[in-house]
Amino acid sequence: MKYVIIGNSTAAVGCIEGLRQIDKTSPIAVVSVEKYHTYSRPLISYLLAGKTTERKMKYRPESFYKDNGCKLIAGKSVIKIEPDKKAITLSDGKSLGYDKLLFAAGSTPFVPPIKGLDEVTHKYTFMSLDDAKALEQAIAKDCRVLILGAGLIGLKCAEGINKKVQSVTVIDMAQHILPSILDAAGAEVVKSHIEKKGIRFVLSDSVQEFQGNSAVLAIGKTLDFDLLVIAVGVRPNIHLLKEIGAKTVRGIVTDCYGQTSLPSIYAAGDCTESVDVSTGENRVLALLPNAYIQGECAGIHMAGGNKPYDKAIPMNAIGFFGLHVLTAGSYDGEEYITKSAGVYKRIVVKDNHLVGFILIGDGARAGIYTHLIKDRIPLDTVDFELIKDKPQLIAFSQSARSKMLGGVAR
């Protein structure tokens, strides 16, 4: 059996470790467009801030590929997949054959078609280690930085460079920051915290045109800058599979084992769609924990095992200047909100199930809420009045607690 993995990030690592749970010896080739050992992508902002190093960013030990019998082909892209021949062609013209293929090519930053953007000299995206290195080289103490996008990527970039530049302004057409994961009230708590660090926000507005190093806004004002960071979202890399007939929507469609609509070809990670169990809807869940689990399940199935990927939910655990933010699931339902200085909590219930939460400033025991959502535990089987205010195991039955703690239910 020959395995080939396209991609070298979280889903690929999950696949390798899934494969080796079943198949200890068959060769694995990992093709990566990046030239690096697998690394933790969320840490690139901490690299910029000087809080970590490239060595510490490695997602697995230096010996990972050797230990798992993998051949890493780094710095090469895949330009063609031929499912009939079970072969891929690399950018250097070489071919690789496979028996089972995992496509884990991730996503690409979206660059909006704004008039004059092509003429902006110093513009960057912020998604990869190379992006962080390029930005590090470009910024200076007297640099005014404009960031397009107040989502996770834009705000982490702002945090990473804040102390190294003169000013950071973040602009977004949304009414509040982090619109994909927070409600307005929660976003205001985080925004207030970030503003205290000197970062300025321009919300409910957009750039209509760039005139050199000036951004002309929809409301007519002009923002001058020295360096532009584009962080308005990402697009799943689906074109290679789409052009050979794989079923795609926004992302690549897979079953609960990561198998695509094409024989012997699997997909995992940010380029795929998953069933969000908190809503029952298919959607792209471009999140690190989901990518790993999906990759692991795919690897196990590729090697002949059986572990379904069937508990995916949108989840985020992130911090901004020391303020921790945890979110999960859907916000469609009956809500319970508590607020205090620097702390915001919203939990959402629907049809006798916890379906989502936002925890800002206090994420203690959030895993209990995540467990309730993922495992679709009916709330009338737990002491919800107790758990609503303070998540704790005592709210569960004795048998449920035993299972959660790894024991045998009685």
Ligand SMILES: Cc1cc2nc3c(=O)[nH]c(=O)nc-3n(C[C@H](O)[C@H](O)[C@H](O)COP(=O)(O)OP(=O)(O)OC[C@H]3O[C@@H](n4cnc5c(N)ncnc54)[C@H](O)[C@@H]3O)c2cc1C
Second form
Amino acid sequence: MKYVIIGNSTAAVGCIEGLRQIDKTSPIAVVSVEKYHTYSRPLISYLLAGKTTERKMKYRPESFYKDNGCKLIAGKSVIKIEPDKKAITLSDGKSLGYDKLLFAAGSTPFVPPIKGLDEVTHKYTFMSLDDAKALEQAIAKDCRVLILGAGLIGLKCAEGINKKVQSVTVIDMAQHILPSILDAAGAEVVKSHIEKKGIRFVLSDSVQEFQGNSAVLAIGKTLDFDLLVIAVGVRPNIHLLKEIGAKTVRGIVTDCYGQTSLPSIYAAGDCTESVDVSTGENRVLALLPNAYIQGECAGIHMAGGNKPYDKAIPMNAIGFFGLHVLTAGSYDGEEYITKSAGVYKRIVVKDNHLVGFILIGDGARAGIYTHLIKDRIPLDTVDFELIKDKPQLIAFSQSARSKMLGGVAR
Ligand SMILES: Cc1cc2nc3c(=O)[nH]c(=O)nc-3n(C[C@H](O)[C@H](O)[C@H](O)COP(=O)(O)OP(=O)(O)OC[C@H]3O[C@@H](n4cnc5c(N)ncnc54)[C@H](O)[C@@H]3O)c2cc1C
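Just the form predicted on its own so far, so send over the form predicted together with this ligand.
Now the full complex is given, and it begins with the chain already shown.
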């Protein structure tokens, strides 16, 4: 059996580790555009802030590929997949045959078509180690940075560079920051925490046009800057599979084993869609734990094993300047909100199930909420009044506790 993996990040690592749970010997080739050993992508902002090093960012030890019998072909992209021949073509013209293929090509930053953007000389995206290195080279103490996008990537970039530049302004057309994961009240708590670090926000506004290093806003004002970071979202890399007829919507459609609609071709990670069990709908869940588990389940299935992944939910555990933000599931339902200084908690219930939560400033035992959502535990089987305020195991029945603790609960 010959395995080939396209991509060398979280989903690829999950796949390698999944394959090796079943098949200890067959060769694995890993092809990656990025020329690096696999690294933890979320750490690029910590690298910029000087809180980690390239060595410490490695997602797996130096010996990972050797230990797992993998050949890493780094610095080359895959430009064609030929399912009939079971072969892929690399950017250097070489081809590689496979018996089972995993497509784990992640996503690409979206660059909006704004008038004058092409003429902005110092503009960057923030997705990769190379992006972080380029930004590090470009910034200086007297630099005024404008970041387009107040989502997770824009804010992590702001945190990474804040101490190294004169000013950071973040602009977003949304009414509040982190619009895809927070509600307005939660976002306000995070925003005021970030503002205390000197970062400025311009919300409910957008750049209509760039005139050199000036951004002309919809409300008519202009914002001058020296360096621009574009962080308005990402698009799943689907085109290589789409052009050979794989089923795609926003992302590549797979089943719970990572199989695409094409024989012997699997996909995992940010380039795919998963069923969100908190809503029952298919969506792209561009999150690290999701990418790993999808990759692992795909690897196990590619090697003949069986581990379905059917518990995906959107889930974030992030920190901004030391403030912890945990979110999961959906916010459509009956809500219970508690607030105190620097702390915000919202839990959402629908049809006798917990479907989502936002925890800011206090995420203690959030795992219990996550378990309730992922395992679709009916709330009338637990002491929900207790759990609502403080998640704790005692709220579960003895048999449920025993199951959760591997048979040791009394
Ligand atoms: C700044 C930042 C902060 C983040 N913070 C968090 C966080 O706090 N929590 C969280 O859950 N997630 C976070 N994420 C998201 C997380 O990093 C991703 O969900 C995860 O990396 C997805 O892994 P993946 O393997 O699917 O794809 P990716 O990590 O995107 O890797 C895909 C790889 O495939 C390569 N590739 C693409 N096309 C080809 C081709 N044709 N040939 C060969 N190689 C190719 C790419 O170059 C890339 O190396 C963050 C992301 C960023 C950028």
